[in-house]
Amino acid sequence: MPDPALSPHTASQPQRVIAEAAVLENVALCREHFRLRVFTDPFPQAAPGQFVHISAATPDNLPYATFDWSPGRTPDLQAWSQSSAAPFLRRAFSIAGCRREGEAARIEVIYRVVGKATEWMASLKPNDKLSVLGPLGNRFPIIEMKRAAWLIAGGVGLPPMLWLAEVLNQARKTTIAFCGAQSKDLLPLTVDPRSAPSPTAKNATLSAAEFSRSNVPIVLSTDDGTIGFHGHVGNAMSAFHNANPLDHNDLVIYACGPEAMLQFVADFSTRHKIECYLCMERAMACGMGTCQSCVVPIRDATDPDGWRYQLCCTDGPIFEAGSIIWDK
């Protein structure tokens, strides 16, 4: 049952719920990436850029729920961590897709197996249960006056771009995706062999099925050159821009990925006076602003120091690129 304090019908609270979800599908997309689809009822309205927090579903799957915290006793959390398959804390994942069914929804996330929590997620099978908290965070703005949009995704920054591509297509925006990976076998996309990605990044092709469904052509890049442009996705974006100049007043850029890539995109957009929004990544233990751990330094002319911290989980994860301070 949803937590009443987090109910979408509680006027004083954001629209989010804690709900049990059933696994519909959990399939490998490449060497380390998986796509997890779940059904959850209820689930409030959500939008690209928002995220969910995932954990094991029931107290039976959460050994820490039975710890003895009585005076004089200290639970052995290290021993639990070594013995339990489930993660101790929830993990945040961008929503890669959401299909509504009345008050319920089919939610999709894409994750890379890098540690204990994602190893546990990779073990989930259809009909397994898990707990979903969300939707959390803010959303990408759809700029009505801009006719063109670029989506820049590096590595595990891909998921929110997939859903955003769908929404931008519905808004009749001319959209191009730029997706980078370390190598071809770490690219969680279905590449159409009949439409090869450009090795020069000077043109975009309908070469990735996940974006083609939204009529979005793509420029692919890999660090080792095993597919598409040989190099950083930011350099691929620059090469495309040089070959296909576009009035900055017509274009908005959206990006998600490693912080070095986001800074590159932010600097590029500033130089070219392009409106730009970044989906920042931080470790978000609570997802709701309670733990105050996911800070992002932001410019603020009203603050005596000229800047302040904002929380990635509640003020973000979407930030205007020019507001972020990268060297603090």
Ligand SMILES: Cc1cc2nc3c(=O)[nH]c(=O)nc-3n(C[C@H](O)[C@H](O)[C@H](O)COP(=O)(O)OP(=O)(O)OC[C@H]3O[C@@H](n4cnc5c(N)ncnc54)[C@H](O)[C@@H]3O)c2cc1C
Second form
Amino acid sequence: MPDPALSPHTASQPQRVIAEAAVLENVALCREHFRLRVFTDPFPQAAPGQFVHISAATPDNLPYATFDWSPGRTPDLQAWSQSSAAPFLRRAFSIAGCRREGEAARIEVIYRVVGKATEWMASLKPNDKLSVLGPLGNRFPIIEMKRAAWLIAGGVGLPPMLWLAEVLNQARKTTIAFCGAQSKDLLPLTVDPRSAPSPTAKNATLSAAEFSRSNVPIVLSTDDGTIGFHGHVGNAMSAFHNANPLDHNDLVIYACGPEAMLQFVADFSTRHKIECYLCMERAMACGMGTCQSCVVPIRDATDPDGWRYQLCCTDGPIFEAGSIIWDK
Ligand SMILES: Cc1cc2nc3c(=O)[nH]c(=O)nc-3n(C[C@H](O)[C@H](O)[C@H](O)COP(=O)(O)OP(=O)(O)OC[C@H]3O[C@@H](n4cnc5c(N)ncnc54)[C@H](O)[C@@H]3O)c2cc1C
Ligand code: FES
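Give me the form predicted together with the named molecule now, not the form predicted alone.
Complete assembly follows, chain above in first position.
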């Protein structure tokens, strides 16, 4: 059973739609990251941690419909895939921001160009159409009893943290974001030159516009030391922790990024007995619990083996850190 505390839906709410979306904006943020803002009508209520599945297929551009699906014929998907600029399968992107307009919404995603889909996304212009399936997955829980939150974002783990920071600010939590990138030119944040990021990671500053509008100071780190702390974001978090004693019972950690980083954060939170939730970005095909391609091994005392697989797309992508088995 998925953890009900992580579930975003009630019985009366529509869960997800496939909607045609119109591009409002698609801008470069740094060397390989873009922000895509789309208008989607309708779009059900969503929460930070949830994601959308994006494809080029709209009613005007339905590659599936042009295939010959009659009995005995096998559509040549490979040939279509090679001839098309857009991929056949949808791709998953965390929702980085969502502004409601009645039943519709303006949705923001931040993506790094790594392959066919993201190259196609980088070519989109205002008023271009795409298909958005969502919102999918569960959400980051907001823990009422706890007053402090740390957001740990590595690389393209940053987008869901921007929306989470906004919601935590509305819930009056004292939040700090730890943001790591390989290098300064791969950091999709607007760093304020008047407020230099701490190279020792002992202080958090209101140095990135995207977080300071949610009153969230940040600690920056880069693997090559071109800005902020020199090292990975987990070590920046540890350095800050050593310099700033705090009540572990009053803190929740939320993290998203590469799995090695997530495992580091999970070990840290277990060692210090801090409540912690991780956003797992497993490679996905259907995004809706059908293809079984996105399994995550999870501890389960009720199972005779003590664990079982859960699906990242429907049971996750948010999992409680201590429940994940990393070495299976
Ligand atoms: C729930 C979820 C949320 C995500 N949110 C974001 C986001 O906000 N921004 C963003 O840029 N990306 C995000 N991703 C990853 C994104 O889906 C992939 O980068 C995308 O599918 C790449 O498509 P492509 O065709 O451009 O590249 P592909 O040709 O499909 O892949 C290029 C390279 O990226 C690797 N890759 C593909 N998917 C993943 C993945 N899930 N994790 C790690 N490596 C992967 C491939 O192995 C390959 O090496 C998310 C993934 C999931 C599952
Ligand atoms: S992506 Fe198909 S089951 Fe998760």
